[in-house]
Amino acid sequence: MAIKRERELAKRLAKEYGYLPYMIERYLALWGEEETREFLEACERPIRTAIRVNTLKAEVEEVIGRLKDKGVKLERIPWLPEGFWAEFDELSPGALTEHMLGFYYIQGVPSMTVTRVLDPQPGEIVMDLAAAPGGKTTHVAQLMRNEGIVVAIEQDRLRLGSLKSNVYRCGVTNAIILRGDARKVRQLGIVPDRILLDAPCSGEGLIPIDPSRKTSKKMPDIRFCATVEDELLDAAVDVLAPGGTMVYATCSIAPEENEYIVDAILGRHPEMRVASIDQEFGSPGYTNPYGIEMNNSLSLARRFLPHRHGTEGFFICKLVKEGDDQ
């Protein structure tokens, strides 16, 4: 009877909020009725605009001053030294001179956080395996102070243009842009110190930004995305230098694309372990989604959820490859 009641509830909520019923069934299984309702309500509210000051082009305080002079209200994001929530009111964030000059990048809070968790250092070799439109690539270069090499890989020919444009606009000079399937990254013969994999996904976390995602993906789509993500992460593990760091992220809230993927990688690659994240944000990853027991270390991963954190949905997991001497 409980299963029947839950399915009836899922159908009612799906009709009320405009979702496919299977999505609501999964939310109820994850969170229960009260939190599911909180999530659905949160997805009806707009996400706050956020920007990243690009210190390759200008100092943080200079950009703050210029934007405040134009009436932009800024609020610092505690764990992101270069990140701000920004209220532009009637101004268009992408039309200001400061944006066109590359002084700031319009970027979601979780997206900025991914690069901070990766913590790239000047002089290193860093790979971004799904690089377009370039928010994380340019942030990586910024934290590296344009020293070292960023290998930015993108498969989509149409999205490659935005990647190149943003790299140029933001003053990045240490990036190599390649078009290709990152699952074949082994063929490059490069051994990176760090890898960022913000994997192509179902985008289920972007519902507050794009309501069409309430109905655009079915369960086979999530399974297809999960297969690709698994293959991408496998390839990344193979090329990462011993002792190296990798961050796996998606803009999906589906455990099938997040904890399931990492748990499988940990099973196949004993040299990999989930590392703790120094920054304080989000909530812990799931260790038993849908009642399926996962590696306990997945609690070290972090999740952004609209109803808890006021952002789009996101998953971030930091992984370390044990070195030969570890």
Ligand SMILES: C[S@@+](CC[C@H](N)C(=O)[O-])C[C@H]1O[C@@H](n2cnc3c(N)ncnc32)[C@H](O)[C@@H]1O
Contents of the next structure:
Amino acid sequence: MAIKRERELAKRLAKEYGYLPYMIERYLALWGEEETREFLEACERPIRTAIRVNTLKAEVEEVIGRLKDKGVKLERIPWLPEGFWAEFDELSPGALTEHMLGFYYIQGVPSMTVTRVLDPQPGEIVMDLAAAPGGKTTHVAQLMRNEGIVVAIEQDRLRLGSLKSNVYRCGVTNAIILRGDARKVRQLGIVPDRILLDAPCSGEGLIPIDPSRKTSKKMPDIRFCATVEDELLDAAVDVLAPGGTMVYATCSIAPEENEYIVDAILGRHPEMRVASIDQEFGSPGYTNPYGIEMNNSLSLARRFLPHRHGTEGFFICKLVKEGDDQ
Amino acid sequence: MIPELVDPVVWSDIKNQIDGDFGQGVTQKVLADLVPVMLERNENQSIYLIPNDWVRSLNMDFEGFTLSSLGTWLGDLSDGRFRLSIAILDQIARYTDRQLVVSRRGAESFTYGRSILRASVVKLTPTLKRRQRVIVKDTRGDCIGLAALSVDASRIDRLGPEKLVAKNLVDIGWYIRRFG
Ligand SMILES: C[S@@+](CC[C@H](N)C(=O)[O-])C[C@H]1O[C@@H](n2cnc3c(N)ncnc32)[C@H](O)[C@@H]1O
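Would you mind generating the form predicted in complex with this ligand now that we have the form predicted on its own?
Up next: the whole complex, starting with the chain shown before.
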């Protein structure tokens, strides 16, 4: 009876907000009716534009001053020293000279947060396994102050062009850019200190930005993404240096692409554990999504949710591999 | 694809070209303690500058992957001609006075890929000759691209406002136009 009622509610909400019903059914199972409605409402509201000041090219204060002179309103993001919410009004954020000069990168708040959680250090070897268009690669290089190596891998030839363009624009000089399938990363024989896996995903967190996502993906698409994510994460775990740190992130809110994936990895790789995240943002990862018991440490992962945090949806999980830091 | 150290003869041509355009010793200043390497792509070669300690990783063949870029992109060689990349210009700009400063409107039009007309010229090193390559800057001092003079600098005062002074070779709008 309850199931039938929930199905009908899902259908109704799906119609009202323009979604495929299976999505709403999952939200109801995950959050219940009230939170689902909050989520659906939040997805109707635009996400605030944000920028990351690129300190490889200019000082934060200089960029702020120049943008303010042009009438851009900026507000600091508490946990991101180089991140700002930015109101450009009628100006086009990508067309300003300061953007072309590489002084800033237009980037979602969750995306900037991912790289801060990874916390790459100057002199390290860092791998970015799904790199284009380079928002996080350029941020990694920035935090490394161009010292050390960031190996950026991207499979898609077209997207590789935008990755290179952004790397050059931002003045990154410590990147090695490779085209290929990151699932084959073991072949490279590189043992990175840190790995960023901003995995290709179904994009279920991007509905506020891309409403077509309400109807563009079916359950098999999510399953397909989950398979690739699992393979990528598995390869990443294998190559990470003992004592190394890795961040698994997606712009999907689907537990099937997030907690499920990490839970399976923890099961297969006892050398891996979820680490706590220092920065304060978002809400905890789920340990019991759809009533399925997961590794408790997944509560240390973080979620950005449109209805809770006013951002696109994102999942961020920091993992460490047992062993001595070299 | 495996990067190779740049052949000394080829490197000396590149160095002569850069120094010829921007002043003796400029290439060495930009190079500092980096090493020039070359990547073959189609008919062209791209030249990159990499730290010395990366050189041993050149022996890696990046099995299963195609190396697409490494370090600092200096420029490309095609048909025996070397062209500087947009990515290296602000470093060169630090070491040369062969510069052309353009007005705000001139800078805007230049970053849309257009060439520079007399009306936009704010400052030009007076001794420069036709065909000279110059770093283009806006009035704030930002390096916004590279151009080739189409007249001797000494003659520009005789030009009308709509006359061409320098041809756009590359500008920072490339980043946006090329890949949006
Ligand atoms: C979420 S996007 C990455 C965004 C990027 N990290 C940024 O911050 O700008 C995922 C990327 O992974 C790439 N990709 C998908 N499958 C891949 C694979 N097997 N190996 C490498 N890259 C892959 C996609 O083409 C896409 O560009």
